[in-house]
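Just one chain is shown here, as structure tokens, and it is the form predicted on its own.
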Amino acid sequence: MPKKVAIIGAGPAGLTAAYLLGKGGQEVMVFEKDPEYVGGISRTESYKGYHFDIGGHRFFSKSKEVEDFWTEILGDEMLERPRSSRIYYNGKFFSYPLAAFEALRKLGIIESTLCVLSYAKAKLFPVKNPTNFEDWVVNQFGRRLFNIFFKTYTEKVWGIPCKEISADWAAQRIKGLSLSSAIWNALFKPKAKSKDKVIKTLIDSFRYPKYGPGMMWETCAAKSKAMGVRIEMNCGVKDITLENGQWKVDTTCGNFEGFDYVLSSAPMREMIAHVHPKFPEHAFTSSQHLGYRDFLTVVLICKDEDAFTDNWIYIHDPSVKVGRIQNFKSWSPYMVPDPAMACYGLEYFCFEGDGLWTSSNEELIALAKKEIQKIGLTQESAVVDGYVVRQPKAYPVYDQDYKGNVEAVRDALKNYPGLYLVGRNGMHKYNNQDHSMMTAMLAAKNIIAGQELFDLWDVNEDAEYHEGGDRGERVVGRLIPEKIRN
């Protein structure tokens, strides 16, 4: 008999949950606020028939499950996209990831120098164990390279001291990257074939939607009702409710009843306080004291006269507000109408309600103008028009507590059986696509053999399913089939 599932939120997480259960003959509801888009955060929005991402999305997985379910998906309308971005510190650009040569020859002799003693101190005096960004850092490239490169960056994005963010967050973003493994790359360069052995950080090419990633959560969205799957838009949770083994839910668009699960992709500490019967105290208190970062997009229309081929850019320079630069035309000359235009987007890293988030439409977008000037990008006079994109709960923060605070969760949910959290938001986990796309795959393999199979939380960050330390060839304490593992 077919099972009954609510899902809340259309985001990557959600939709790839509601495809595969659909596909399985799953009686499937997704419930997303948005009145127009689907995809959450993987959303393409559109300005008089410019097209723009909400972060910028790279589609590369080393997942080939993950890999695999783009392709059914899209197919051909998957672009292969060479992968171009850059840091901008002190008046200068250099390559990212790091390239070690040039980023010692730009630095000059003096500066190189200092800069690779450093190195030599943090590898003969790590610290050990390291618990913070700062740390793991340094023990990874040196003080100095970590006050050039990392530290300005990183403060702008999260808005707290690298002393006060996790360890996790670095081991999660740059796995993999030191200096040495810079210089190591830049000498030999990984053969395409070996894709499962690239440091994801130093991918030189990746793929990408015609129109943004918001094409592939659309044409998801569109082939998940053909199947029979129910979205309805606009539609906020109010409250999920257990009873007699069955969940209830209330929303913004009504009141829905008889689930036997229910997967949500929404904010951790959102959702918690709207399940019924209450959490623990402990684990109620932990999940609100989870933090996020919020941010804003401006973009920009111009003349494309000063093109410039990167995907992004990275703003390290502290006189400037704006913390990293799209080239949208980069990532897809189909995001664009007019190849005379150029689209970019200054991505301004705040706290919903602080005065960036608060400042007017017209402030913002003569702030961006006067930045993306001053950098050396493009010239005021050059833009025609701007837009604003505000975006709450962009990032869950890494902070000291973090984990203590999602771990006491994690061990309530034992007494909410059916409830799966999946993707970013849902899992407080700084993830990405491909990451958030394989709990949801897994949660979706649990609901249809009927039995918990897989462990959602021992995904890793290159959405490999790895239980117990035996890369998942194990599951409570006995081998998966075959067909399972495949």
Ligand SMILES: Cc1cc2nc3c(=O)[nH]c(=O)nc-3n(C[C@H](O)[C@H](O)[C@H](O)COP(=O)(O)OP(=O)(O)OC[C@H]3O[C@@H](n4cnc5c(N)ncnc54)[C@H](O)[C@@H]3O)c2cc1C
The other form holds:
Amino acid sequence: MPKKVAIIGAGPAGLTAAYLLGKGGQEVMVFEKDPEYVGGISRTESYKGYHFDIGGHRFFSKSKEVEDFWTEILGDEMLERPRSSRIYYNGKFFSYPLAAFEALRKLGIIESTLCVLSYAKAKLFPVKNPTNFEDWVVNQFGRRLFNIFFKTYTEKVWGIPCKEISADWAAQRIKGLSLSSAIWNALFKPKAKSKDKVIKTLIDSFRYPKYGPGMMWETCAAKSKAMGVRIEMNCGVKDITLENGQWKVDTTCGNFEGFDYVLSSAPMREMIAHVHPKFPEHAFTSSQHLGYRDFLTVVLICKDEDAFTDNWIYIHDPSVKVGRIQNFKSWSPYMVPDPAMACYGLEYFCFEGDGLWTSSNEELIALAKKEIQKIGLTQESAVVDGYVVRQPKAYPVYDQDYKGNVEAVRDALKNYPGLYLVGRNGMHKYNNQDHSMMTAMLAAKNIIAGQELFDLWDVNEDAEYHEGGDRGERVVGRLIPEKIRN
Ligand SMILES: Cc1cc2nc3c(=O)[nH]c(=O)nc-3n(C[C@H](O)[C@H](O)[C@H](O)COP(=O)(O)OP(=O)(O)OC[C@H]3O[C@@H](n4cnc5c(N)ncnc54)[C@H](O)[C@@H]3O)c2cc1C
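Any chance you could show the form predicted together with this ligand after that form predicted on its own?
Shown next: the complete complex, the earlier chain at its head.
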């Protein structure tokens, strides 16, 4: 008997599960609140033939299953792209990943000496058991380099002081990188054969769909539909209710029932508020304390005056509000319909409802034009058109309390058989597509097997798993030992 599965969200997690469950002969319905796009945060939006990401989405995974999944969906529509990125700070551009000697040269002899002394001090007197981002990074790089290369950008991204950000985030994103490892890499550039020793942030190529990440998820949706999966667009889930061992799903496009399983990739804070019977008080309140950071991209269509070829540039400089600039033509030449033109995405990190978020599109485009000229990447006069994309809940916030809050929800989930939280905001994990997909893969495997073979919360738990290793070298999931399966 096929199982009946409701999936909330047609992002990477939802569509991965839909495809695998459809392939496995299950009866699947996907509910997506967006009227037009699948792909969630990994969608590709289009304007006058220009295509752009919400951010810029590299396709890179340690998981062989994920890499194989991407190949199965898109085959040779996946391009292998060179990576090039820089940091802009104090009127200067620095290679990223940091080239130690170039960085020290550009900082000047006095600042460089102070950086090295401050690094030595951090090594001699490290903060014991650092729990926040600032202490963690100061231990690795010294305070002066923290102030130059981490503080302003990180605070632009998160909108809170580095002392209030959990060290988990640093450990997950920049594990293995320190001033000494950067100098080591500069001196002894690793050979191709020892690539597994190269730190992930130093990896210099990635796969990318010809027309952006949305192409992956549009094709995945089409292939899923061909296998019988039903995908309802413009259909937001309002409530889910467990009744007599089965799930009812109430949506803006009708009410559906008789589901054995619900997989939710909707933000945890929103979802938990709409589960019935209500979550126990502690878990419910904890879920409501989870925070998110929002994001908007101002797309500028410009005459291509060969200003730069990087895929993206981090803007650490505090004199402008923009946090990062994407150059979509460098991601794939197919993203721009006219080779004489370029398309840049200026990324602003914000909170829904704050001054940036509520500015009109015209104001945002004017700000972006002014800032890109100030940085020196192009002239305002080269810009011929602009477009704004707002992305609420782009980042699950790792504040000092998030771990306990997520733990409380995870604990209470045991009382809701058949309900799986999957993906990035679904599990409140700072996941890339691959880890969001892995959680969905494990849920699909459990459903097809009819038992809890895998614990979805294992994915990405160990930072090494996230950052270390080579493309496609690992398998997804660790079997739960038989004696502790329920
Ligand atoms: C700026 C930025 C850059 C990134 N760069 C990369 C990168 O280079 N490489 C990479 O691999 N990853 C990258 N990521 C991460 C990637 O975008 C996410 O990991 C991935 O999209 C998460 O997939 P998901 O399915 O879990 O969630 P989402 O993408 O958030 O999809 C969830 C879906 O659920 C829908 N939904 C929500 N609530 C409801 C509801 N109540 N009813 C119905 N539908 C609902 C949403 O509309 C959405 O379509 C980046 C993210 C950001 C913000």
